[in-house]
Each structure stands twice: as structure tokens, then as C-alpha cells.
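First, one chain by itself: the form predicted alone, in C-alpha cells.
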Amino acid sequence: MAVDTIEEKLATRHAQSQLEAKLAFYKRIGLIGLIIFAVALPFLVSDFRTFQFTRVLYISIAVLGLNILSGYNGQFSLGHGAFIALGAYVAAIMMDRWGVPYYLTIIPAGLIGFIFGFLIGLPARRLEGLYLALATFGLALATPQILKKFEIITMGVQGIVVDKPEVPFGLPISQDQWLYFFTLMILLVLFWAARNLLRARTGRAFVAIRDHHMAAESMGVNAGFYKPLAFAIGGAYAGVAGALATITIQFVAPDSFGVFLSITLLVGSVIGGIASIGGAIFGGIAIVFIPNVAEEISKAAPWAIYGVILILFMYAMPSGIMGFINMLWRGYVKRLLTRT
């Protein structure tokens, strides 16, 4: 019998070995599916659509790094579109007053954001939960005032104007749609970085600081330094955003990076799925989305409609858009355990 039980055991975990191997397989012919569409989509709209799915783009990088920071790190933040700001103004006064061509600027943008991003988790590490939420909130308030002060370097409330970029090599293609693809390659880098980091020792220590401090700190994990890595890593992410929303949009002002941003972004991070990395790109399609949706349905009061999708939402899919897709793949893998 105890022979019996052992072959009965080891055949099970070989099935089940084998199964997660094919499941492995699907998911890769699935991302290579999703990043050829992704390439052939700006062949198939029009620029202003090819326009706002750039603006998908980038976006979905800011909100990976706040999933990043609250999602995988436990750190709740509304300032993030204080980063998103320093990467912007980053990339215009390079390019504006520089002269520093547009792709130059990426690298500058992403690494002020991590400094200020680390310089900003130092006093936050001693903060949790609602008192961090609201230090960066404060942070949020106090950024357009600081951008508007500065009005020597950031030409105050009458923002920078930068030139939109050529398309290179003489390729047959439009602006907005080279505009496209050049996020396009930094988004899919980036995603690859983050997907690489939280599987690594730098992750499972943010997984360590959220789920229990007291523990993971017991464990010879050194929360004093990975809490305010976590900010550094989404303000970087969040520059960069900001430098491709400056190339993008091709302006910048104070206005553009009020407390409703920052509050946007939580949101989409929300619905998109808060611990995850593809739940971002998810968040980058709401926050682009909806308020044309909203708006669709009712001119008169479009922000109720807004509302109401997100309460929907969040009745539907408690866990994100991508916790969803995440259940009903288990329920399939769960199906397939059963038949073997």
C-alpha cells in the first residue's frame, strides 16, 4: 500500500510537473500574440488613436512603479505624480534649453526620479499607511506651487514647448506612429526589468516588508534600506513617464501635475490589479478610457458616469482587472488537474 501511495504521488507530481510546463508555453505564445498585436496596432487606427495608446503606454510605466511601490512594497502613496513632474521638466529643459535630443533624455529622467524617489523614502520609511498617504499628499499639493515658483527655470505657468520628434532613418511612418514604437521599446525593457527584479532577492524582500515588517525585519531583512529603494525605483519608473509624456504631448506646465494625477493613478493601479506587473498596462488603458467612455454616455454629467464605472468595477473585479484574468486561469488550470 505505502508503495502504492508513493508511485501514486510521484506520478501525480510528474503530471502536474508537465502541466505547468505546457501552461508555461501558452503563456509565452500568449505575450508573443499580445506584443505582435501591440506592434501592428498603429497600422490599423488612425494617429489620434495611435496618439492615445501612447499615452496607454506611458502610463502603464507610471503605474507599474506605483505597483511597484504599494502593490509588491505595502507603501501607500498619492504622490506619485510628483515624479511623473520631475521626469517631464527633466526632459523639456534638456531639450528646450539644451538642445539634447529627445532620446537622451530617458536615461536623466529615469535616474533624478530614482535620487528623489530614494531622497523621499528616506523620512517615509518611518511612516505606514495613512500617515504615508498623506506626507505624499502633501507631496502632491506642493508640487505644481514648487514648479510654479521656480518660474526662472520652469518658465512658471507658461510651461515649455518642445519640438515633436522626426521619425530617424527616413522610415516610412508617421510621427505619432515612430512616437508609438519608440515607447513601445522602452515600456516592453522596462516590464522586462520589473519582472526580473521582483522575482529576484530585491523583490521577495519587498513581498517580506509588506506582507509582515516585524517579521521580515526578523529575518535579516533590512527594511531601513529596501523601503526607501521601493520609492526610488517607482520615482524612476515614474520619470521616465514623465520624459515620454513630455515627448508625447510635446508641452509641460505646472497644471498638468495636480493632486488629480496622482489620485488617477492609484485608481488605475486599482483597477488594473495593484500586485501585479501586467495589471499596469491594464490601469494605462483605464485612465486613457474611461473618461472618454464616461463622457460618451453622458455629456452633462461625465464624472458621475466615471464613478459609477469605477464602483462597478470594484463590485465586479475586487482584486483588478488582471486578479480576474489571474482567477479564471486558475479555474482553468484547477479543470485540467481534475481530467489528469
Given for the second form:
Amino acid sequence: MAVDTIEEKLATRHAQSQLEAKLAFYKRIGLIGLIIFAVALPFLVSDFRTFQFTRVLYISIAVLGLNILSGYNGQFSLGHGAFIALGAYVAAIMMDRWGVPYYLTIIPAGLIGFIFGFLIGLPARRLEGLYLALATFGLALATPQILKKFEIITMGVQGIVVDKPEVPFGLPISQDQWLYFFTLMILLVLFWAARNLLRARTGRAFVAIRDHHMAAESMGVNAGFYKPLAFAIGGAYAGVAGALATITIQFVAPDSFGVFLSITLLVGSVIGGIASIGGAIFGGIAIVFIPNVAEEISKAAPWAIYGVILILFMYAMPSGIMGFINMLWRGYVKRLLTRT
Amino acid sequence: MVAMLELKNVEAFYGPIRALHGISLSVEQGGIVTVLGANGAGKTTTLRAICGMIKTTGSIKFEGREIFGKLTESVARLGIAHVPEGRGTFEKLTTEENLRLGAFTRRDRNAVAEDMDRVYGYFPVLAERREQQAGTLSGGEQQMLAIGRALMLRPRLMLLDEPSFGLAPMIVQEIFRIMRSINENDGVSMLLVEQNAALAMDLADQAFLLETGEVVMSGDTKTMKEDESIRTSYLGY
Ligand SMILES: Nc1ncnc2c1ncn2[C@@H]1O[C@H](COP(=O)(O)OP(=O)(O)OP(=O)(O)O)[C@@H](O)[C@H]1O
Ligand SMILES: [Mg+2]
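Please give the corresponding structure for the form predicted together with its partner chain, as opposed to the form predicted alone shown earlier.
What follows is the whole complex; the chain from before opens it.
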């Protein structure tokens, strides 16, 4: 065995910390570049496209919630759309019935999503893998009919129409651009919060439970609390996304919250990279734009094209877009390492 | 003196199947006790029973207090660290994050940082692999990580399930040497389940021999080593 001298060890450690600093710098530059691009985007495209990108943003928030639940904590949900429905109706009812301004509906929608998520998460503790997926699928199945049933509150099939938010402070932008920026601000806050949460104690507990349930508990991790907590956080993110959907589309109706929505969210989550934060954005892009692309390619059989695109994606990037990017990044780091 | 851990007449069940038929054993303060036995004798089940992972009857006392029927996480909070069969690595987390999870129940940040250094002192190879994904560590490194992670709990009792499993003799020697110093320096009592009877009897003061869910022999290791039947069936000389 070769024994390094202390000087050699210190030298390599110094080189390593220099490299780490450099990589961290690149990452930060990349992130700032992305945010600048996101801010510039609505000035480069039409109002309709801006509206579509707003959808990408709030759907990304919902996908991030699902990633926290399924990717980080390992609880697979096929019913995440139910939480979006909840948030969407909370916002619609607050705005329509009580005349609450749109921006004050976000936090209540998130809170109710949180509470509802926690309550769903309690019985879910007893279910593993496929059984949990099926149970949550039941939730997705039931949602539209429950919404129709409580007609007095939800207005049934006819749905609820709300006003389009005005641009505040006399800003020289369109209403669609304002909605985009409003949603972007909330997205940034929620992504930042998720990053901090997942890097800390709570995130480690989530992943430990996913990776090795028993070992986690014998480290004193209270799985009976953290599993419903993951549901609650996922529910809160979806609730906020739902409120933003109401505000962006200015209309809610039961049939937009069926099984298809929940499955689409899972598709987006997997395509983006299920155990990642940044992947949620790619998930949002995929959910909004893959159907468009499919339609462009074939007006006659867009769903066949959609299916083919999904299959190709899974072959090319089995760990999602974020997994693919991470692989490229690691390759780059390795090349840097061998050079020094 | 009250024993650190005392099991009396413990039975354990997997569904309707009874895997332990009323076993009694005890670990003294600061002692090392080994549980030996063939495959399927119920060694792992004994540790699971202590940690509240399966249905049990009987009495399990830790430092004089009944812990029977407690949740697994509550048992951990009392200061009992379990190094499980198969190591229980959190594969997608880094070495350091695994160690941090060992200290999950603790709020004393500074002491946790000190203990982290102490673990790296015992296992320098883990320090080199700090940022590596734990699932990509070698088997020996993962075993060291499992012990280090248990140490981060600042346990008073460590339950170890076949730490020698699948490791090269040199690494096993090394790990057992470190276990001894953890016992001596940090005053951690140990309940050690092993297949490697010779090594386990060298380390432990007391041994219990399990056969199909029952204790068939026990005593201090010096006398047990002399026993004819033990020598032929477990020590192989
Ligand atoms: N999850 C389980 N479900 C049903 N039976 C089990 C389960 N785990 C263990 N058993 C049974 O309980 C008995 C004791 O098993 P245990 O794992 O405690 O043995 P062991 O002494 O640790 O063996 P080894 O040295 O092979 O690890 C065996 O007969 C085994 O088949
Ligand atoms: Mg075993």
C-alpha cells in the first residue's frame, strides 16, 4: 500500500477544494442564468405562449410535491390530482363567494392541502408500494364525482368562473405576463423551500425511510410521523398549484380533475426525474408540451404519438431528464479530476 | 446490580409462527455478550424482539425499565443502537448523511460534530469516502458505516447482527478490534450475534447458545470454550 506523505495529502485536498469551489460557482452561474431566462421569457413570446408557460410553472410546483412524496419518500401516489382539485376549489370559492383577492387564496389553498394530505397520509402508512398506488388511484377516481355531488359548494358540473387578475402598481405588462410573474415568484419560493427542507434533517428522514424503513426506525426516525408529513407537503404544493391553476385559467370544473390529471403528474414526475427538485420543471414542460408536440406530428392519432414519445423517453433517459443531466455533469467532473 | 438488558421468557412470532420459545438472557453494564447458533436458530429474531420490530410476549427490561411493546424508534431513543443484519445502508445518501441519521435523535450539535470526528477516527476510510454514495461503498466499508452510524446515537447498548458476514478475515479482525475499543473507551455494552464463534467468544465475556428458538447453553466464554460439544460443533477443533 502506498503511503502518501502529509504534504501530498494536503496538496490533493487543496486541489480538491479548489475544484469543488469551481463546480459550485458553475452551478450558481447556471442557476442565475436560468432565472434570468425565465424572467425574460414572457417578453420574447406571445401572450398565449406566456399563458402556456404559466401552466408549466404551476404544474411544476405540483410535480415537485409529488417528487417529495414519491421520489424522496418512496410513497407512490396515483391520486395527486385530488390535491390540485382541492386547492383549485378553495381558491375559486374564496374568490367567487367571498370576494377574496386572488393573491390571498394561495396560502389557504396550501394549508388545506397540507392538512388534507396529512389526513390521507395517516391510513396510507399501512400500505406499501402497489397497494398505496391503488388506494390513491381510488382517490383520483372519486374526485370528479365528489365535486359534482357537493353542488351547493362547488356549483357542480357547471363549474365556477372567476375574474382575471388585473396588473398591479400600473406595471407596463399584460395580464398574462403578470400572471406568469406572480406564478414564477411563488415557484421560486417553493423550490427554494424544498431544497432547504430536503437537504436538512427532514429530507434525510424521508430518504432513509424510503431506502431502508427498518434501519431508519432503529435510528429513531419516527416513520409514523414523517410518512404523513411527506403526504402533507406534497398536498400543500399541489394545493398551491391548484389555486394558481384557478387564477390562471379563471375557471374550475370537476372533469378537469379526473384520473388523467393524476397519471399525467406521475408521467411528468418520472420524465423529469422523480427524486429531484429541478426535474419537476422538466416534468411541467413535458406535461404541457408533449401533447402539443404529439398533435403537431399527427392530428389523427396524437395519443399514439404521445405513447411513442413516452417509450422513447424511458429508453433514452431511464432516470429522467435530471438523471441524464447529472450523468453528463458527473462525466464532466471526472474529466476535470483526471486532468488535475 | 441491575443488568443493562434483561430478557425473561421472551417469545416472538412471525404471524402465527413462533420463532422464539421463551428465551432468557442478560447483558451486564459494560459487558459484551454473544449469541451463537446455527442458521435459523432465532438470533436475528432475538434482536428484532428487543427493538420492538415484531410481536413478542414476555419481559424485556433495559436498565431496569420494561421496554416490552415500545415502538422501534422509542427503543432507539433510550440508547439502544441496532446494527442490523445486512447493514441497513441508506444507499442513496452519502456516507456523511448516513452518519448524520445515526444522530437523528440528538439535538446537541457540537457533540454530534465531535462524535462524527470520533467515528472518522475509528474508521479513517469512511472519512475519505465522506461524500460518496453509501450504496457504492464496499461491503466492509458499509459494515464500518453501520457500526459508525450506530455509534452516532451515543448508545449505551449496541446490538450487532453478524458484523463479520461476508467480509475478508483481515477486515473482520480490524472491525472486532475497533468494537473492543468502542466497548472499552466509550463504555458501550454489546449484544453480538455471530456465526464466527471463535472470534465472538474471544471478544465476549458471556455467550448464549441458541437452537431453534431456545437457549440451550450459556455461561462465560472462558468455560464455554473448554466445552467439548461447543468445540466440535462451533469452534471446529
Ligand atoms: N419475516 C419472517 N417471516 C416468517 N418467518 C421468519 C421471518 N424471519 C425469520 N423467520 C423464521 O424465524 C426463524 C428464525 O430466524 P432468524 O432470522 O432469527 O434466524 P438467525 O438465527 O438469525 O439465522 P441466520 O444465522 O441465518 O441469520 C427461522 O425459522 C426463519 O425462517
Ligand atoms: Mg440472522
